[in-house]
Every structure is written in C-alpha cells, then in structure tokens.
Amino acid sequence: MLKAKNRLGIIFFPAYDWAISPTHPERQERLLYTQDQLKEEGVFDIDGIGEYKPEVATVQDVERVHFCFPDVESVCTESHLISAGGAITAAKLVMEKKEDRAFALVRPPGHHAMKVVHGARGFCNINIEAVMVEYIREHYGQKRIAIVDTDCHHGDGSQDIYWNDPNTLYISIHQDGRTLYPGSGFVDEMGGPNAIGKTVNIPLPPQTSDEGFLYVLEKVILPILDDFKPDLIINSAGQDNHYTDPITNMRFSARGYARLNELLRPDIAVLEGGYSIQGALPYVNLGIVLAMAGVDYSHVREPDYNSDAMKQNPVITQYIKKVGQDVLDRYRNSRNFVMRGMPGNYMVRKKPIFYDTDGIRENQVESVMICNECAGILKIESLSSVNPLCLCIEVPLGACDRCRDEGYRILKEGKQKNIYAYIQLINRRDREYLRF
C-alpha cells in the first residue's frame, strides 16, 4: 500500500446548486470530474490521504476582509461561503496540525474579488483565499504569509486586498495583462506605501511552457520566499495555464504543474481557475494532490499530451529570463525605496473598476495613511452603477494608536457629512465591526 510522505488532507465542493449559467466555463463539472479521476487512481486508498466536508464561513468571516454593499447577502450566495468555509476547513486542518497539508478543491473562485465588492467580477464574488487567510489571523495570531497565485489570469482582487499589508507576500505568475484578462499584473505594480515590495508580478508571454514556468519558479519566486521567510505558502492553484484550456494561450502540463508544488511545497493549496474540463483538470488535480502529499507522480500523463510540441521557443526563453531578472532586481531594491510623504499623510489613488461578470461600473478613491509603525488607516470612497456613494474605512491589524484614533475620526467626520448611502468599518485591531 502507497504511503504519504506528507499527510494531506482534501477539501471537496462541487457547488451543485450554483452556475453562471448551464454551459459557463465556470460550472460544477470542472470539480466532478476531479472526484473520479481521484477515485478511480485510488487515491483516496494511500495511506496519509483524507477527505474531508467543507464548512460554511459566516458573514463576519467575509466582513474581516471585505466591504460589501449593501451587505454581504447581497452579493454573495451559500454557496461561495461554502467555498470560502473549505478553504478555511484547509486551514485549520494545518493550523491545528490534524494534517501537514491541505487541498481545498472548491468553486465557486475568488482571486479576483477585490477589497471592495459590489458584484461579481472575473467569476469571482468574495476572494475565498482572503477570507481564509484573515481567519487564520483571526484565530491563530499575526502570521507572515506569502501567496502564490499560479492561475494564468492575474490576481487583482487578491493584490488589491493585500497591496498594503506588509506581511503579506503575494507573488502572482500570470499570463502578460497586454494578453489577457484581467490587463493587469505588471512589474512595475509592486505595493502600497507601506509595503512597497510585498507584491510581486511575474507577467509571462503567450506559450510559455514547463520551462519557463519552473525557470520562473526556481530563480524567482522561491529566492524570493526565501528572502520573506513565510510563515504560511498558500498555493492560489489556478490551473489555466494548462495547453488545452479554452480561454488561455499557455503551454503548461500537469506534470509540470505537479513539479511546480514539488518544488514550492505550499501548507495550502485553494483552487482557482481552470477551465479544461476534461482534458486538464483530472490530471493537474491529480498531479498537484500526488505532488503535496510526497507521492510518486511520474505516471500523470495526459492522454493526448506531446512533449515535442510543447516545447518552448528560444526566443521565449530569453524574454522569460529577462521579465524573470526585472522582477528580482525590483524587489531587492524595494527596501532601499524612499516614501514619498511624510508619515501621517495619505497616498491617495484613484481607479476605475468594471465588473465584467455583473456588467458594474465602480469608482473608487483610495487614501492609505503612510505610517512607519503598521499597515496605515485605509479609507475607501466608492461610487458604483449599482450603489450610491459609500465610505470603506479598515484600521489594520496591528495598527499604532495614531492610525486607529484617525480611523473613528474619519468615521466620525463621514457620519456627519451624511453623505454616504452606506459606511462599513473594519476594525482588525479591537475586533470591531461596523455598518451603516
């Protein structure tokens, strides 16, 4: 009988009950394919390998992350709680230490969630992996945590919410934004004031391969980990860089993608994108659970996989290695950044964001308060074609007196404008959550 090296625990939701629409790319077959691949490899036989159900997270869970108008019920279903709470499931699963590892294979996704949501956007309704890294916080203390988002489209939600936090590394490795939704994920984009660095954008050309993937994985991003020295690595496991996925243009197999958790050894692994029903998902899945729990994986192979035709271009291979070395030079100088202000001013952004699932139009202006001693209060002004005016403010865990005193100052201050339809407070600190 076939042992785990690594205990591996498996989280499953297939979310039955919810669908774009019948023939989306983003249904319920993308997941029951998987349960019988899994199956029928006798996976569920190898000793160390578990299954387990998936809980619901609760409306405080998305609050700790997100500003949601009107309210979370409005813009979420049970569904992506369900699959929020799997992802949570994964985490106590490690955090409690019942497993070495864990695998949420859940749907719906969420990396393009955003800090603010007012719908769906990019499939995505709340960012499943935001909810289960701010429970872990919640309930096991601060943690360093890096997330490695693998999905072929740049995780902007996931990068928004965690632009300004300074212990959170997100490192995404995704198909160039001049190519592909979401048409973002640029070297330049490296974080907020306070945590100029922490983010980390690996924008790859149409065609890369394994190659170029596991290049990148190899003299980037786990120098890079090594140099943070995470707590946490949380693998963001979109699967769309797959050869045969219907609205990508990448070359990675499932073997590749087993090497890539091989190598990156994440505590957890949420699924994201992916939507080769068939011909990808059984097998990456296959390939990353093998992979996690230390077991053999050279015999995952799909059926019409060729590896003469996979092969990369040389002259992709020498662009990879340049973005690869642009992208190392930017961080190990990010420390030596000068901020511009002075602590106790704001930096201030303005951005035009469309839902592209929901058709919703938002503006928003964003002032994060510079701050030596935390993540600095963060207020958010949003305007949306669904929602009149409202007012986000999150004092950060963490967060000095000054930053917390300024954050009820200006809710304070936007009460008495009565301006604002809706007003939320985040209070990470005191564990204080407000709406009104």
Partner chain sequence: MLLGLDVGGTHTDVVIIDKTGIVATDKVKTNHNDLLETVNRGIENAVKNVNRDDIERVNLSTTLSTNAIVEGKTENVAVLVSAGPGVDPANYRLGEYYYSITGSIDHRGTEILPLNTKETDSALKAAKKAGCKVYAAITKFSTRNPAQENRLCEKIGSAADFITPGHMLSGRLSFPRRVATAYYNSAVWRQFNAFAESVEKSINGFGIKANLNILKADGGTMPLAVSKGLPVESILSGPAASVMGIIALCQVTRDSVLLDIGGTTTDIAIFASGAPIIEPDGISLNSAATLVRALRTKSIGIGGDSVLRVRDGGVVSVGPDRLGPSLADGGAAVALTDAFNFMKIDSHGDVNASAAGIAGLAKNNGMKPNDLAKKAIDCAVGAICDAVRRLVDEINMKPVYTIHELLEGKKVAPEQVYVMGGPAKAFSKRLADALRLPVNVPQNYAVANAIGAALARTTMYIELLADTEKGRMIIPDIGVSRDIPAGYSLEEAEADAKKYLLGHMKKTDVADRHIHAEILDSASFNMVQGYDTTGRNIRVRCQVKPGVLHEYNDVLRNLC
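Could you switch over to the form predicted in complex with the partner chain, since the one displayed so far is the form predicted on its own?
Just the single chain follows, nothing else.
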C-alpha cells in the first residue's frame, strides 16, 4: 500500500456553482478534470493523505489585511470567503500539527488583490494567501514567512500587501512583465524603505522550460530562502507556466512543477491561476500533490508531452543565468541600502491601479514612515472610479509606540479634514479595527 512520507492535507473546493461568466477561464469546469484525475489515481486513499472541507473566512479575517471600499461585503462574495477559508483551513492543519503539509486546491484565486480593494483585478477580489498569513500571525504568533509565487503572472497584489513588511519575504517567478499581464515584477521592485530586499522578482523570458525554472529555483530562490530562514514557506501554486496554458507563453511541465515543489518543500501550497483545465491542471495538480506527500511522481506525464519540443533554447538559458545573477546581487546588496532617508520621515509613492476584471481605475498616494523599530506606519489615500476619496491607516504588527501614536494622529487629522468618504484603521498591534 502507498504511504505518504509527509502527511498531507488537501482542501479541495472546486466551487462547481460559481463562475465570473459562463465562458470565462475562471468558471465551474476549472477543477472538474483535476478532481477526476485525483480520484481515479486514488490519491485520497494514499495512507497519509486526507481531504478536508474548507471553512468560511470571516469579515474580520479579511479586514485584518485589506482596506475594502465601501466595505468587505460589497467587494467579495461567499465564493471568495470560502476560497480564503480553504487557505485558512490549510494553515490550521499545519500549525496545529494535524498534518505535515497542506494544499488548498481552491478557487477563485487571490494574488492580484492588493492592499486596497475597490473590486476585482486579474480574476482576484481578496488575497487569499495574505488573509491566511495574517490569520496565522494573529493566532499562532508573529512568524517569519516566505511566499514563493510560481504563477506565470506577477503577483502584484501580494507584492503590494507585503511591500513594507520586513518579516515577509515575497519571491515571484513569472513571465516577463513586458510580455504579459500585469506588466510589473521587474528586478528593481525590491520592497519599501523598511523592507528593502524582502520583495524579490525574477522575470523569465517567454518559452522558459523546466531547465530554466529549476535553475532559478536551485541557484536563486533556495539560497535566498536559506539566508532569510523563514518559519514557514508558502507556495502560491499558479499552474499557468504550463506549456498548454491558453493565456501565457511558457514551457513548464507537470513533472517540472512536481520537481520544483519537491525542492522547495513548502509547508502550505495555495492554488492560484492555471487555465489549461484539461491538458495541464489534472497532471500538474497530481504532480504537486504527490511531490508534497513525498510519493514517487516519476510516472506523471501529460498525454501530449514531447521532451524534445520542450527543450530550452541556449540563448534563453544564458539570459536566465544573467537575470538570476542580477537578482542575487541585488538581494545581497539590499542590506547595504542607505538611500532611504532619516527615520521619522515619510517615503511617498503614487500609484495608478487598473482593475481589469471590473474595469475600475484607482489612484493612490501611499506614505510609509521610515522606521528602524518596526515596519512603519502606513497611510494610503485612495480615489477610484467607483468610490470617492478614502483614507487607510495601518499600524503594523509589532509597531513601535511612535508609529502607533502617529497612526492615531493621522486618524484624528483625517476626521477633522472632513474630505474622506471612508476612513479605515487597521491596528494590528492592539487589535483595533475601525471604520468611519
């Protein structure tokens, strides 16, 4: 009888009654064949693999992370709360040691959802990994957490949420932003002033094969993880790097995904994108499940896989090596970063954001206080085509007294100004969540 080396909990929730629209890639059919494949392979009968039902995330779970306008209920539906709840269930299984690892095979995805939410972008409304990570920190203590995002699209939402957090290392490998949505994730995007180097972007050229992905993993990602020493590794397991994916241009295979997972050894994996629902998902998910459980996956193979046709062009190989070296150098040099200004001053950046799924435009002014003691008080002013001017204030987990007091000063000032339609304060330090 087959036995898993690592006990694995799978939260499988295909939401067979939910779609963005009938022919949208994010539709009812998306995980149908994955379920067929996992069932036919008898995955849930393997000793050490268990299937779990997701819980439903609460509004508080979402408000711990996001500034939703006008409110949480308006920007996300039950399907999003279940998807985030599935990720939370995965985290609980691992944190409470019921399982060694967990895989939330849930939809819809979340990694394009940013700190401020006015609607859906890149098929995402709320960031399910971030909701999970902050649930972990709220209930199991402040942890150093690494998120490795292997979706083909740059996880600009996750990057935005963790831009200023020195305790979260966000690494994304994705197809180069010059060739694919959302058009971001370049090597110089390295995090805010209090978390420089804690955002790592590795843009890969179109037609990168198994060889290129695994090279980057072994030579770039694993050394950075060794240096960061996370308490937990989370894989945002998007599956659209697959050579059959209809909306991307990469050449990654199911066995490649499995190998990547075997090397990365994530504690928790959460499904992100991946829209080749017949040709890729059944095989990629099977490969990931077997690799996470420590069961032999060497017989996993797509019906149409042709290793010769998937061979990587040497020019691409050279290019990837160069990108990898650049990323490593930047990561190592980030600790010498001195250009960030004096503590107590604000670093300000302006961001225009487009919500492609809902067709919303937003403009943000994000200010973060430079601080040597904590992640720094965060203030965002946001104006969008669906909501008037809003004010967001976040007192981070482990905030110093100065940053906390500054947060309440901004709140008071914001109320007096009387120009904000909505004001929301997230105080993680004292667990105070306010809305006006």
